[in-house]
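Below you'll find only one chain, the form predicted alone, shown as structure tokens.
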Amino acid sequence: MNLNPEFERQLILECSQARLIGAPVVLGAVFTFTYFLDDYRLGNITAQAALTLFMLITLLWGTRQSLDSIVEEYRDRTWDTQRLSALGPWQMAWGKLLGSTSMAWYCAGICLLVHALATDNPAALPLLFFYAIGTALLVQSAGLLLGLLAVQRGQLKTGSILILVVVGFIVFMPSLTDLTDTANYLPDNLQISSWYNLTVNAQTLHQISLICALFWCMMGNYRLLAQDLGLRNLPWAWLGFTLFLIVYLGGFIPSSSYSFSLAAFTVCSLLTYSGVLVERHEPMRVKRLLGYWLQANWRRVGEELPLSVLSFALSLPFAIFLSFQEQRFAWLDISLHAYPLAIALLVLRDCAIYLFFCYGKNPQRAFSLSLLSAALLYGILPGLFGAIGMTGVSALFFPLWAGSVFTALACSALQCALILHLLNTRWRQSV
């Protein structure tokens, strides 16, 4: 049989002969401890300590090789041997992702192999078994994506990335122990919901989003792993992914076009923000994108657009439309207004302070830069003169504070200028 052989390249790495052996003796040990503490017998304590170990071993353990898997290579600067094998992105992909957590995953399956000889809930064992390995899997592939931006960057010490592991295991801990409680997963606790007005098990409704979740982290190891590996792509995935992000979690929201374009107008905002952090920003990158554009080579416009300007441009039409409806409403009592186009050049300003920064000298500062610019210009300046009674000047800063909206989308349109020229000044230096 042909194995991937990325994949049986991470099985020969991680399943060496003592562990393999030392794995079942350890956890052995425990489970005959936890035998003991059951007066003899597989019962409670048992089934709760496998399941318990499944997700440590899974989640912590299993996430950490999966990051690992792509950043060692780069550490040990083997990844372009990598890139000059016959491997495709997708090979590689769930090469990576099942090879290098092939040894968690063979002590997880001892795990669920004692908690279904111990559990006193066996009809509940297929739907906890699914939810505990697609949420294993989700939150591996979500490693293994991690670990592909952190590359991007430049990042080879994963130290921080695992400390954000951590606090989000932690964080959702008490979400994950439901895991363990097998009366979820029996048909007498069945739940309703509903979504675009349709009643549906809620069980169901669980499911499908897990699965939708895994697929849409693979499809980004994918497209991240074929950028890696130089292979032109048009953005269908980012735009299948905003789509699907729109209509979904617009199912959850009250069903009128208002409520609808606000949501798809906050997807396509915070996707704007994701995809201008998540992109590598040369500047030859835009100096090819107008050269295909003079050639009207369209097809080499759609390899070379950035992701964030693709979400940007899908975020316009909803706030247009936001923009003629009636509905108003203030934030937290204070004269802060929701101006839909005003936010849209918001969110264009920020994209560009931040590609401001990464044109320059120390691109590796970009972020924190840009979060101090946001600081000052969200929080500080229009505080400090809303203090001392100038509040036209705080709307100067943050134009949300406008009590118009021409004069938001003045004030707005007079910083995306400002900015803009700013960054093509030094988009023409680095060039």
Second form
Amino acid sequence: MNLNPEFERQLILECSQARLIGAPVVLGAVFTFTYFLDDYRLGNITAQAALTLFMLITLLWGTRQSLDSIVEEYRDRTWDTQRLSALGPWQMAWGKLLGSTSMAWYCAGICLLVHALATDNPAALPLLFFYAIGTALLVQSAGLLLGLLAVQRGQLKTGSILILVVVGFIVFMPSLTDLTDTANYLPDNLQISSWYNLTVNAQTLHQISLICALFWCMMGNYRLLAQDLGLRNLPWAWLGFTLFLIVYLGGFIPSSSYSFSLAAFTVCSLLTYSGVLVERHEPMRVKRLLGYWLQANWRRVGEELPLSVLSFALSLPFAIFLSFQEQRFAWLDISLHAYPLAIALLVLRDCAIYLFFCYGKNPQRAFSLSLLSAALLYGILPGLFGAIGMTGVSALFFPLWAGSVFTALACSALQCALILHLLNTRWRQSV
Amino acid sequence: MITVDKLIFEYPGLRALDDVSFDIVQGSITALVGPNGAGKTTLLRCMAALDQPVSGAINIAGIDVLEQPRDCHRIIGYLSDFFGLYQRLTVRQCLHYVARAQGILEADCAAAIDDVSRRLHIQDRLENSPAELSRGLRQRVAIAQAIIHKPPVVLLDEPASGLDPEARHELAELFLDLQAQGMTLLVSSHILAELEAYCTDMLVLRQGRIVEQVAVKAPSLLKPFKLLLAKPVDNLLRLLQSLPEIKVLNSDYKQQALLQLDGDAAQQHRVLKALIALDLPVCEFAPVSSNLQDAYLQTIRQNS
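Next, give the form predicted in complex with the partner chain, keeping in mind that what was shown is the form predicted alone.
Complete assembly follows, chain above in first position.
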């Protein structure tokens, strides 16, 4: 049988005969213990224990495995062997994800089986299995995604990445814990939500959202692997993800062109930040990009274009549209104004500051230095000058303090011009 | 078979490959030599589509490497200087994985593993883990991984480093065997004496530039002959050029010259007779054994 070679390799590594025999023995001992606690029957304690073990196994162990499936390739210097193979990115993505977690799923399957035998509400099992398996796959897939992003930045220690996974586990745990209260999923207990003008039950929306999140996570894995395998791609996936988020999140806010544009602008700005944080920032990439630009090789320009640039460009039309709307509001009664174009320029400034540190001698400190800069520019310096009554100077650092849109724009543009000049100088020094 | 055109690769602040262009013919074994930091590994990695250059073009067997990197991977074998072996698998499992990952069908894998392990003399190590093997044996396993799918082009980065003389000799025999099967090999190495045993061409890379591409193993009948005289002769070059059957490759000294003959033993005899007839005090007239080290050092000196 011609199995996916990567899946087969992971199976060989994970599913040794000893482990296949040992795991049920250990789990059997645990469930024998809960059986005794349940007064010699498969009762509620056993069902709860099985579900808790399922969560621990799939969300912690499984995610650790999926994370290591890529990080270990770099650590053991075998990644080039894979890159030189004829495997495609999709084969590699699912081979790694399902292969590396195969033993975890074997144990998790036993737990689900025991839960199914012990539960007092078998009618809710299909829905429980859907949420449990879907959430576990999503977190494991996110683990692989984080691993791919980490190795691209040269980070081969999984400890700090695992902290993120633990945070994810804590975030997702409540929704899984709720599953134990299976009454919530009975048809007569449905909640109603509205999405745009549609009235949908919350449960269906939750299920669709889970499937969409899993899809985009796997798409992220696919694109990152494709990038590492040297396949050239235009950023359609990122563009699609941006549009999806705008449409999806836009459905939850009051339906008007202003609120939709506001949602779109927020999504694009947040994705600009995300893009600049997760992408590799090699000075030579910018040089290649400029070379293609000068050659008018637009396809290559599209392929080399940083994703954050795309998101930022998408945010501009919404910023301009919002700027011409009448709706204005002050935030938290502290005289902050919403000047969309000025906010867009601040996003540009923040990204430029991060890149400035990335092109420096210690790019690994770029994030912490950027946070420090943000604290100074958004809080400490404006607050300092505001406290002594120099609000004009405060606006120079944080333009949303300015009384007029033109002053805000002028201050933002000045900051952008300064940091872009510094960034350009540093980039030229580094190439 | 391989064409590299105006290849430029840069690291921040350093141009590692500077306008590199060369051609390699099918069936040759080309030595890629140069001092440390000359750009040999970078060049091989670009050719294997593992690193992306700033500009230039690489074509291997009609495939544009920079445009179709995955197609390129199907037709090349690449041995990196750190082998890239899975320590938690056995040698057989490593070879099986690579064979499957290179598109060999499950049914054909056993035959491919048998074939490549026999050629590399690792049949009795198939059930060992690479971690249990000596460096030389791991080297062979890595080469087996690189050639298991019978690629027409094999790129090898420092394949003989750390090998004992016997293993190097076996490696040379293997490369000649691969060449006989029609494969084209590009081998980077510091050990010129080892390359000499099997290389047909030499590419000299220095500070990111190709400074020389020479054939080091011409067909035997075109081998250069060294002429050494017992005493200097002032008009040596003119006298030699008057002989129609020879081509003067080099006559830097009045006492020595490098000649090329394109005939057989009978012609060699006629040329020697003609040299004696010119009253030249010949004390040595013999084929020059091609010496890669001499050629390399001569090239480096000329270009420094």
